[in-house]
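A single chain comes next, written as structure tokens; it is the form predicted on its own.
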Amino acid sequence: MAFEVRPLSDVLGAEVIGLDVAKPMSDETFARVHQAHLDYLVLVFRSQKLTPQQHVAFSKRFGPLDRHPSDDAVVSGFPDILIVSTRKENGRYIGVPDGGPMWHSDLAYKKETALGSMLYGIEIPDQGGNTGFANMYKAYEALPMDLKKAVEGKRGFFLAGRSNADRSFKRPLNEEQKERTPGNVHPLIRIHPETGRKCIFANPQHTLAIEGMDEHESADVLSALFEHTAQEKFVYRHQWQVGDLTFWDNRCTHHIADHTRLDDPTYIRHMHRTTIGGDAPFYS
């Protein structure tokens, strides 16, 4: 199947033009898509028209799916599809309205973290709601030597942001969901299991402390690390279009959503997200 892969920036990201992911895909075509995902970290498939079944089927080509702890915010009949939406019914959000208010990697707090996520834009506002993506390969390669020494070989404690009482979300996890979502310890620097490259894995939404450091030193190192990873020179900001299916690599990118209009009742941003399961991060 002929299609074009066109870079979106010098940092990361490419748009895939002329490929309908709802249709059966040959192994040869899939291999090219897979390689493009490793090369560009974020792929945007333009002008898609996906049913939930088709969204799930394409996602599963990359591996078994994982589920967000907010299991009360999913598409009916499709528990693998998280609803990311500002729509309300009977005064209550039908999905997660404020996904990704801080830089993060999806499901980084699980024992086996996510390979990638596919977010499908169904209803897009005229303004706002863009997503920033940051390249953690480049961020690692540009680490100042003192900071690299401080984090190399260290592990951090990761917890779902919606489980952390110090952080406010419009739709937090309920107590049962929190009990099913314990924290885990992962390397701050990980080796990508497919490319073999080193990248920063710690992120401000889910990484709370560094193992073996006192509270103040840990906070100072993480603050410096997060300031470094959020520099614009590592970032591409995606302006959504209806029909975009955006697939990012959670192992070597961070992302953040623009929620500046979240409290505007006229602001509707409605999306479906699947997450492909991965493995436990390693550094050795």
Given for the second form:
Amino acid sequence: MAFEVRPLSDVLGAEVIGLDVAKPMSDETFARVHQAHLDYLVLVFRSQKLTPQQHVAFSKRFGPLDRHPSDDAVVSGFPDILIVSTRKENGRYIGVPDGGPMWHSDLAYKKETALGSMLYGIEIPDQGGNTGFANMYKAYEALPMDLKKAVEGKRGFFLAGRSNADRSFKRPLNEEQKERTPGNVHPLIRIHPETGRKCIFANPQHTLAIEGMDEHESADVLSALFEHTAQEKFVYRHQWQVGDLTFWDNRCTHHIADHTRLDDPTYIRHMHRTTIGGDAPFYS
Ligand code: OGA
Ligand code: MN
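Can you return the structure of this protein in the form predicted together with N-oxalylglycine (OGA) rather than the form predicted on its own?
After this comes the whole thing, all chains and molecules, with the earlier chain placed first.
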């Protein structure tokens, strides 16, 4: 099927125009989409009409799916689909209201971290609720020499639970979910397994400390690193429309939800997310 790939910014992101991802896709078309994803890091497919089955089927073209630890926030009958939603029923959030309180990449705390995530916008507020995406190849390439020296070749401790303590995380993991989600050690800089390019993998939501480094020095280095990675020059902010399917590469990008009205009951933002599993990050 013929489709067009139109860049969304100079930083990252492209819109895929003229492709209905709910329909079966030839290997040739799929190969072009796959290449566009590697080239642009974030793809946006607008005006999609996806059933949960179709969302899962398209996601699985990229590899086996993985699951978020919040296994009680999924679509009924579809354990692979996480509900990212500010909707409440009987006073309780039906999903994860704030999927990204800080810059992060998905499942970065697992041993095998996520390849990508596909987030499908079903209900979008008139204002707010953008998603920021940051290019970690560019952030790596622009690292000041002293910071590069401090992080290159080092590993860090990654943990999901960090966001439980930080900010007002509205749906923290319960004890059992936390127990099932231990932390892991990963390189701070990783080599992307498909492009072979280096990128920054550490993120402020999950990376707690640098292995083998004094606690204070580690905190200083990480805070300098995360000040660097969050610079606007690496960021594209996606303004959602109903029917948008965004597909980001978790290996070489960070993302964050821009929720300024989370406590406003008229702020309804309802989405479905699948997560494509990946491999253990490596540096050499
Ligand atoms: C996610 C996430 C960001 C958003 O679903 O993984 O971080 O804007 N979402 O909802
Ligand atoms: Mn996320």
